[in-house]
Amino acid sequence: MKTNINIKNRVAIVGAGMTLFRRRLKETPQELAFEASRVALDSAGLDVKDVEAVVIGSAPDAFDGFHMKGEHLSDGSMGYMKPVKRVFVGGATGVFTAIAGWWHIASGLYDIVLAVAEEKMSNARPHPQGLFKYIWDPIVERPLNPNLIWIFAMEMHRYMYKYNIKKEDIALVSVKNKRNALDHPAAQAAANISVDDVLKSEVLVWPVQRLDISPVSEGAAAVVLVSERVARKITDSPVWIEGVGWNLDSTHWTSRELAYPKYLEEAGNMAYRMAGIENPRKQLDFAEVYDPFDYKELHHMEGLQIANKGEAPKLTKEGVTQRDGDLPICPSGGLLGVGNPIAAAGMMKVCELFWQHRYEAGKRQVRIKRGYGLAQAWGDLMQVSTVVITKT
């Protein structure tokens, strides 16, 4: 492993688990927790009493309705009398919810971490997206009556506009994903469509229309990170942690270049240093890419570095990207197909990762072949992102 950090112990995921991703959930945001945890510990075949840490990850307290969300989930998330810590950075959360368990054990400090995300917003009132008109200029775009979906319309016409990328090859990520989630036992927006499809669905706010977004969700997920010396004892197929990424650009996204995500590239050098990758595209196997949005997968795998600027979509009308192609993007189905509960999504790419390197992901199982996984989410104002390299 190529880094300048002090590791003092190689961490492993041993575990993974999630459960349903629905709209409304009859569940309370501490059951969810315990639900994907108990799964993940139980596919590891480790017990709550094994666990010496848990870190939870979650949206800001208002997604949920509730003050002080960490100390809300605690108990569900198997964290009674044990070390505790939260972590949020919006979309993002989910991804870096597992990196704070690296270095939980990275550090030294642990041998075995529960890291779970969970995330329902249902039963807030009034709905948690509101905060998002708070973004906006008080004086200038207020007036206007904005909502949170017109930021990324501004970011995606301006992808569409600077690299002449058409909107049907958009909406072909859209149909891959919802069609690769066909096959996922927790999706909730699992579909058959078209690009024509997509195109006549309602649009929300130009040019993102309604099957151009994931839906909203919720749901929880969760893995089990060890050290090597755990690791070696109870698993004879340990998925190893080999980098980890991230990186936190300027809040003040209107003086930002938005056709290319720069705080993505940053992340994902530090993650490619980390494991020791100089060429993502020729040595990654697949890559779970965040996609709450069809564009947003195009985007970001130019800030990965897959593709060249403006020509991801190219990518994906070739068939690069589906699940038999040369480098598979997003095989669960992702957000747009398994759903997207905030901080929960991300943490479902960290479990598909798990599943894929064990060869149990099913009918979504990709090949492997040069051995090393990416899951990545981005959120806030569209300027953070996360990044986790696997590796069997």
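Positions refer to the first chain, counted from 1. This one's a predicted model, so the numbers in the text were calculated from it and none came from an experiment. C-alpha atoms forming the largest set that superposes within 1.5 Å between two forms make up the rigid core. What changes on going to the form predicted in complex with its partner chain:
The two forms, fitted on the rigid core, differ between the two forms by less than 2 Å at the CA of residue 182. Here residue 260 does not count as shifted, since its C-alpha moves by less than 2 Å between the two forms after the core is aligned. Comparing the forms between the two forms, the C-alpha position of residue 133 differs by 2 angstroms or more, with the core used for superposition.
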Contents of the next structure:
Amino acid sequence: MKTNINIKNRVAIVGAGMTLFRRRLKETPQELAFEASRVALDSAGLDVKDVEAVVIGSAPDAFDGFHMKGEHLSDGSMGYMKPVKRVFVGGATGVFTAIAGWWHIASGLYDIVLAVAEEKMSNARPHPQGLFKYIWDPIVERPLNPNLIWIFAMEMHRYMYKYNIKKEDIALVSVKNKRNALDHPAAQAAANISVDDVLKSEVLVWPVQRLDISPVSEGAAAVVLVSERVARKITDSPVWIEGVGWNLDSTHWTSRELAYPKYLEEAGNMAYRMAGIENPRKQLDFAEVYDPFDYKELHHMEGLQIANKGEAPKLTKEGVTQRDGDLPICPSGGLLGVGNPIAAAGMMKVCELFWQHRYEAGKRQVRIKRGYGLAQAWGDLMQVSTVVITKT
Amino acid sequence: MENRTSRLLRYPGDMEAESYLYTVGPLAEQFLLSIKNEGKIKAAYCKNCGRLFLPVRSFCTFCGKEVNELREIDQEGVVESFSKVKLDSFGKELKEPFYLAYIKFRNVEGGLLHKLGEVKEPKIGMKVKPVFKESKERIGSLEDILYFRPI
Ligand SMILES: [Zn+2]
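The form predicted in complex with its partner chain is what I want next, because the block you gave corresponds to the form predicted on its own; please supply it.
Following is the full complex, with the preceding chain placed first.
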């Protein structure tokens, strides 16, 4: 049943754009944000003067190497002399940027909002992974000098142990997403690989291997959001945002359930209630779930109740999640295939919702039978999930 | 004992990357190269709205269109505002206090932040021009300009 929430405006996506995703691009952060914004506005048939407010999403300032990164990006994001706000929830920022854009309009404050996400990962030396060192508690965690991959390795291991999942079943996600990305014009890590390639790739932190992980990338992505009033005037095919949700688990990594992302279940339920979705497995046409690691796609499918606990690998093995399957997951190619410029990666997923609903996804196109799509991202201190549900 | 307690209440740390290599951007690169090779400050030119602007970037803040051209501008600048810097950022007195200025150029939106030199008493509205390093010492940086001096 649809929850009766008090919103002033129904919100539609009417334009989307993104840059190439690459390890290093010659443009500055502002210029990347500009390129994505420009393409998004052009695809909506709108111009800078039409934009009433701008929402910017970007991950830690330390990546680009500018403090006040949102403000730094505002000129490039069509934000000059406009109400501009940056939002930031770590890796979940890209989807959250669209959510923040949604509430700018749903609240009745604005009719036309540009939501832009950008990440420059090549500035920091010697490697941006070093910056993650500073997300740990300085007293009880940092003395062990952990990095993110250590922690994901333990989460992955716990997930495998609890549901008796094999590495070769998890590797199928990487194979699928990298192959899907062959059809994405902006992709950085598209490839035709086999399960064997994944299993034989370099072991980083067991059980995590090189081909289980998305690459380090930079790039930008943007969407144009408008109220129903404007949408009806400027397009015949608006993509409605029907539900949004977000939720955080405990700050402390050691206080969380590793095998199952309960916080994502909560975030998903918030969005499902708003959209009136009672059975996501049966009602969604496709989902862009967050896949920085192959096991995370499975983990997230379960948290989103697209699969029962421990059964996402089975759906994957049966081909349900392939582009021609009953519920395609990451038809874009995801972070594993298209690339992972943190905030921009989540926004790329929202862009994919737009292109898929409008049948503009080219070779990546899935069949829209029931009308609903979903994008999800995950981040902060690995305890937040953000969800957007769209409808044709 | 007291010392030990206070030490235990802290945990030493550091923050951020070891270093950064910032992306200059395609048009700003030309801006720096024209300082290096020609000893000239150039501005970005938007062919959509006709504005010249600094600092150089490959999009127009005003009309939201792509920009891919630099144009020569009058090298004579005007001091929009200035200040005398006497202490460093840590409160230490500078051996040689200096004048910092915001300099604008004719028909150009925005401007540059730089130092003033060869001047006793600067004034707002004063006309100035850039003094460059010897061409062989220039590397393609804002530091290739030593300072701006009164005309
Ligand atoms: Zn212009």
